[in-house]
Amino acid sequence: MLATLNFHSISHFFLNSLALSAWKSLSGSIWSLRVNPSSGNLHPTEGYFITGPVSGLDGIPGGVFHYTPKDHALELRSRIKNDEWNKLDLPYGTILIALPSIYWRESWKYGERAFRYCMHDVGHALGAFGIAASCLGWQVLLQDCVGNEDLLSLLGITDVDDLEAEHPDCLFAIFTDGEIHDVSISSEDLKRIHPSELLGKPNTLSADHVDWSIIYRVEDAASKPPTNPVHGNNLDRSPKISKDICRIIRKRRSAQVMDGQMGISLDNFSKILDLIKPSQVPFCPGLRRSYVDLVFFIHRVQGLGNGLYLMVRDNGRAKKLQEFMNPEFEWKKLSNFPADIDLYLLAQGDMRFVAQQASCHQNIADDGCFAVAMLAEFEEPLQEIGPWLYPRLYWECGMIGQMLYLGAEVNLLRGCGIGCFFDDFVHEILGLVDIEFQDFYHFAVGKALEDKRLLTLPAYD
């Protein structure tokens, strides 16, 4: 169904992205939860609403607006004129949407590894952001030949030596006719918009900081700069997501606690790794292509021996891999899947230690059904692409994380990102001796044990 662009369905579109989903309280405190997933609940990920004359908007000027979740509002940053909006040359009825990342939120607790954590979130938005435009009927697609640059002109971004500045990450349009374009804004095309004088101040998050300059330096050196298009890749439409993923969007939550006892049927195994393949929704067109495999820690999936597993979400991958893993793996291809999941058998045996070691330790990496690793083709690409592409590899594994989230709510489970994780020691588990794959990102599945202490109220009154 196909839903016209107005308040009303852009007010469900970050609905169902990134508004609250709800309040938890205990012994006096409160605090918020939302629908796309955050390391630590820090929520590092910014989003703004970039549109034109529109009809079905009337009343809203052509402008920047930033999205506050707590209010379920847009706020007006910039104006722009109309004449420049034209220039884009989209299809009528598109919206823009920018991310930025505020590093200062994840490095307070977390230090250097915040880059990381906040492209994992970028991700999840992403992932957000593709689900609730599909359960609209909308399409998304990433604008790649934008630079970073670009991005902080047309977001009104200055002071980005401050250590709770804005940094920009990444702009997608979003057809509301329901097709999908082959557009490509280029840097040019931004820097025919002049946004107007900037209104409104960033609320000041600390009064004290810690410099974690190493974030920058990443940052620095994995800076997007202005690329030409690459037209007609990866459009082909993505399959609609099913009504019981829209249904329980605003349900998702992550697992603090897994009972370590409850499985999931090899069918609904079978229908979480169906949700993330590379040609499903979210996995957005313009991402020039997938380059993340995910290694599995079976524990209790019914009908599936416990062992060490190999998802190839890209079947032209599948010898390469082979190639640069442990020889003595098995590499059996699994028959009771649909064709087009790869799923190899690597080894066999229990693997409930191993899943927690791998991930810091923690015991909900092996109280669940399943572990995840998330591995990430490396070496090459970014020696073919550019260092720029290295925080879209974060950005993948978010999107998969994004979908595990609500594959397990849909199987009444809950999932659980594992931001930290030992690289180096999966890297030996897998064989692995350079840095043609790397470990990216790790997930959990099980059944949440639930703090019956808390309180749940609505997100909105």
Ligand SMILES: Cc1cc2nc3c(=O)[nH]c(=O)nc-3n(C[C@H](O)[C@H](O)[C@H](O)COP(=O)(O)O)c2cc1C
Contents of the next structure:
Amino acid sequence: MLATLNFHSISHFFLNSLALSAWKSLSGSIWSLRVNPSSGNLHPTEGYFITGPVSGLDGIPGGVFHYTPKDHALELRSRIKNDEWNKLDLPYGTILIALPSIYWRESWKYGERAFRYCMHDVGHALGAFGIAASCLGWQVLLQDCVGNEDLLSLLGITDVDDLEAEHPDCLFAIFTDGEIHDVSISSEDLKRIHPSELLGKPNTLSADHVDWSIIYRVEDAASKPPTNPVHGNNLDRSPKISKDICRIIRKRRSAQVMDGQMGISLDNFSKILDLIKPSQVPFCPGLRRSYVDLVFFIHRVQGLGNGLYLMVRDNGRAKKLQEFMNPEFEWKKLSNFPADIDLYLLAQGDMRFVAQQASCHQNIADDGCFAVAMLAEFEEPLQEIGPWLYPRLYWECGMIGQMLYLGAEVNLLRGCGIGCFFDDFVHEILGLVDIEFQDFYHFAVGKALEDKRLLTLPAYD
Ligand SMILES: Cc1cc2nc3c(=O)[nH]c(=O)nc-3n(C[C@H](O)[C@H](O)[C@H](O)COP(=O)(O)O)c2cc1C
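What does the same protein look like in the form predicted together with the ligand, given that the last one was the form predicted on its own?
What follows is the entire complex, opening with the chain shown before.
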């Protein structure tokens, strides 16, 4: 199905990506939850819709629009002149989405860990957009040539030193004609756009702030400079998302407690692994390649013995992983999975205690069917490409997490992102002594126990 670009499809696009999905209420308190998850439900990721004149959107001026989840509405922040937009020379019906983060939304609670949580959340949001686009038959292409400075000026962000400022993360193109086009917007292209003065004013979040300066030092060090296009980024492929996923997007929830009993069949486990292959939506073309592999703590997968397993998502990496990991690992490749899923048994045994310890002692890591530690290839790619790759490793983890959430829901299970984990402990378990590979994010999947005291209300009237 290919949705025509109009108000209805744009509404649907945001409804399935950044919108509210429910309200919860308990003892007089009420809070909203969204389609995309967020550490601490703090939602530092903002969404901007950027468009020129499009016939299906008659009456909408070309401009930069902020998406406001509470009202499920777009707020015009600045206008873009038609002739400036046309200079981008984008295929007709292309729209742009930009995501910045407000670090303060996370740092007031999590301190310096906020940077990584914000980047995980960007990854989840990228995943959510990629899936929402695919459900409409649209294609997504990350625009990874532009530098952060130019993205900043496109969004009209000037108050960069303010502790509540938005910090630009990424820009991506949505092709609503269903084709994937070889389009690379450059920083030079963005410099030709001069959005009008900003309309409206963001709400103030807090009267007082704590300056977690290390966050800004990391941001500076990892800021994306303008780069040249990398052509041939899998532009020839256009994977489609399954209808089952499209049906359950708005039902995704995080498990707070898992039952410690329910298992998953090998077949369904294999289907979840299939969803996180780098060739699938939302691992969109435009990302250079995949850098993240998954260590599985298997507790209850029927037909798989309990133990430590590794899914290598790029089989060119298996040799290197083997070289750097504990030499006593078995590296037994499992044959009962499709040929394009490389799953290895590393060590047999009950991993529940280890998984729980590794995830800040959280029981979701040992009470589910399995828990995951996401291992990013670190030193070599950062040396090769530059420090700006660092946030993108978290984005990839977030996208994997988003697919694990949805894969769990399709199987009547539930997932939960685990941003609190002990990386050094995991490195020790894996025998990693240097920084070739680093533990970047954890996740758990299992049967959730619902909190019966919570009342669930619809997202919108
Ligand atoms: C990056 C990230 C890290 C998270 N870390 C944890 C965690 O360590 N422990 C936990 O119980 N939940 C964790 N969560 C789940 C969030 O608390 C949950 O997404 C949030 O409360 C919103 O609820 P929802 O996912 O049902 O919309 C994490 C979620 C994300 C996206």
